[in-house]
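Below you'll find only one chain, the form predicted alone, shown as structure tokens.
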Amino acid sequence: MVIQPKIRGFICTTSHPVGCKEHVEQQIQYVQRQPSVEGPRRVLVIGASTGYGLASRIVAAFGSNADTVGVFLEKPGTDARSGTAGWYNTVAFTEAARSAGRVAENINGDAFSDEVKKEAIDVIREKLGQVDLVVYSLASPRRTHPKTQEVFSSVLKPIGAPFSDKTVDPNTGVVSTVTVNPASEEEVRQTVAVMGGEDWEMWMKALMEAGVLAPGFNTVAYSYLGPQLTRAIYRDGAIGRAKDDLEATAKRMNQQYSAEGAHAFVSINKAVVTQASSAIPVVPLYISLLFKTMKERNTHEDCIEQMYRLFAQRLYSGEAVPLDEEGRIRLDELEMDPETQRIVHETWKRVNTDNVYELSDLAGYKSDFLKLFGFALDGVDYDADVNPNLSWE
């Protein structure tokens, strides 16, 4: 079938298998061009099919020759419709990793559930024995608690007072003012339950009790801090409370696992285009301005460059892992560079519908968004017939 992008709101409802493969191969080739990393050899990635999780798996496999187990929730394609981008990403990664002689095992299911945790433990025990790195990179709007069966839903809202500022519709380029009402206490509680540290801690407890964590293991979860422009809707909002909980969880696990010589880290990463970020008011406009500034200053990075730096210059540099005053890894220092932020802030005051393409990299933002689904990649014939029904088995 011929597959073209179908955009509905902030979602692309189709994915291109050949384009996704090309996108994965480009990331693999980037890592292969870099110096190898004396890093982990057996890695579990929870949330392994897109974004930072996928990039982490690629760096582990092709940067430090690691065997990997990936956990995710994706839909396969059929003869009549395309699967999700994460499914095709995983097919492409698995084929490449196995061709390179690496173990690449996949678990498709609800990572919040006890059943998937048990399945992951069984696969690790059978295929890897133990793991020396656990990457926690889940991004889900909902979570069913495995013990109580309560269903939580997260919100992207400020706390305490309404928030108003500029935003852009990436599909039309219209810059407008958006107002978001504050989250209720219940919405904050549910957001923390979805995006906080409880599930990460449950994973580590289950892995520890099963004996599949190697001595001196590392575990890392991903977070974002952001600038003053997005602070009210992000770090000071409901999602920020969840990130605070994630960081508190890391500190707690560091104390729990210190006897094993293990470490739990939170890595503060740079803003990138994701499905989730596209839905957050203000953020697409901020990212578009940021990308233009960072590209002009030659400091721009995407997921794969960030994750290579995380492995090569932070976690496995041979030196003590550098941390900020809150005990976090900082990979956002290029984004948060004072001059970069000054330029973005000044441009923010002037940007409007008439000049948004001139003052920002909205075109690059839109291209990156399409690439998430395997579109807008050079060298791919999007008019060609492709097989949407792919599997890694």
Ligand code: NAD
Contents of the next structure:
Amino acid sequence: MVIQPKIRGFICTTSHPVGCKEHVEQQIQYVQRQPSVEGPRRVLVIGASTGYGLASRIVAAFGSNADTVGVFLEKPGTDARSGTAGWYNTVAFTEAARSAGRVAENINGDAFSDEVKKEAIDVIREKLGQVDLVVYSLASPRRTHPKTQEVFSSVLKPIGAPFSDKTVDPNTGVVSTVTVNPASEEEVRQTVAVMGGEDWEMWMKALMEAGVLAPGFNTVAYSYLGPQLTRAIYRDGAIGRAKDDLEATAKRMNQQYSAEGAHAFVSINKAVVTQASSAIPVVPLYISLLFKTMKERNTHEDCIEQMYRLFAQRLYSGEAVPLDEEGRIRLDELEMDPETQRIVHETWKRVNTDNVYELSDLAGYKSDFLKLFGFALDGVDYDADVNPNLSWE
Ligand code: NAD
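Return the structure block for the form predicted together with nicotinamide-adenine-dinucleotide; the form predicted alone was the one displayed.
Every chain and every other molecule in the complex is listed next, the one we just looked at coming first.
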């Protein structure tokens, strides 16, 4: 089958198995070029198939020689239809990790459910014994509560007042003004239920009770702060409330664990192009301006560079983990650099449909977006017939 990108809004409904493999291999090679990390040897990654979770798994396996269990929700391909990118990423990761002698076990299912938690515990017991690190990197629009079966949906809306600002349609390059109406209290509640800390805490409680957390274990979840430009829609919006809840959960769990020498961290990561971030109004334009500035200033990073720094320079540097005044790990210092933000802010005022390719890195944004689905990778023959029906077993 010849597979081409089919873009619908901010999603691509096809993905390319060979391109996804190439994308994963590039990330593995990046990690292999860096000094190795004296890090965890047994790692559970929840949300392991794309974006920050996949990059964390790659750094664990290839930077720190860790055996890994990955949990995710993806669709396999069939003979007639391509699977999701996260499926192909996982096939590629698993093959590479196993050839390098690492254990790599996968659970494809709803991480919010009790069943998947139980399955993960069984797999950890059988294959790893215990884990030294639990990475929580889910990004989902929905969650079914495992006890009440209530289905929550998250929204990307401001709170209190409508928000209007520039946005770009990456498919057409048209810069326009978008207005997003505020979330209702109920929408905020549901967003917190999906993207807040409750499920992370449920995972940690289940893992703890099952005795599969090694002494002195770490757990880390990912959050975002961002600049003034995206504040109303992101950090002060419904998703920001969920991140506040996630961060409060880390503090609470950290207090519980401190007697045992274990830690719960939140890491504030930088803005990158992932399936999750492309859905947020205003953010693609912000990212395009940010990338242009950071590339010019030689400070640009993607998921894999960020996750390598998280392991090598924050969690496992051999020193105390550096935290900000709120107790969070910060990996966004290059994004938030005042000069970078000054340039982005200044360019934001001038950017329009006519100059968007000149003033911003929209071309880089689009190419990164296609790469998420295994397209636009150098050296991949996109006219060749490929087998979409792949598996890691
Ligand atoms: P992503 O969309 O690339 O990855 C999401 C992962 O969650 C995938 O592995 C997917 O399979 C999994 N998943 C979703 N629903 C699931 C379910 N019900 N059961 C099992 N697995 C499920 O997202 P990402 O951008 O890497 O985001 C990960 C975390 O990083 C989020 O907390 C996000 O807020 C945070 N973060 C993202 C950015 C950014 O710019 N993308 C910046 C800072 C922090």
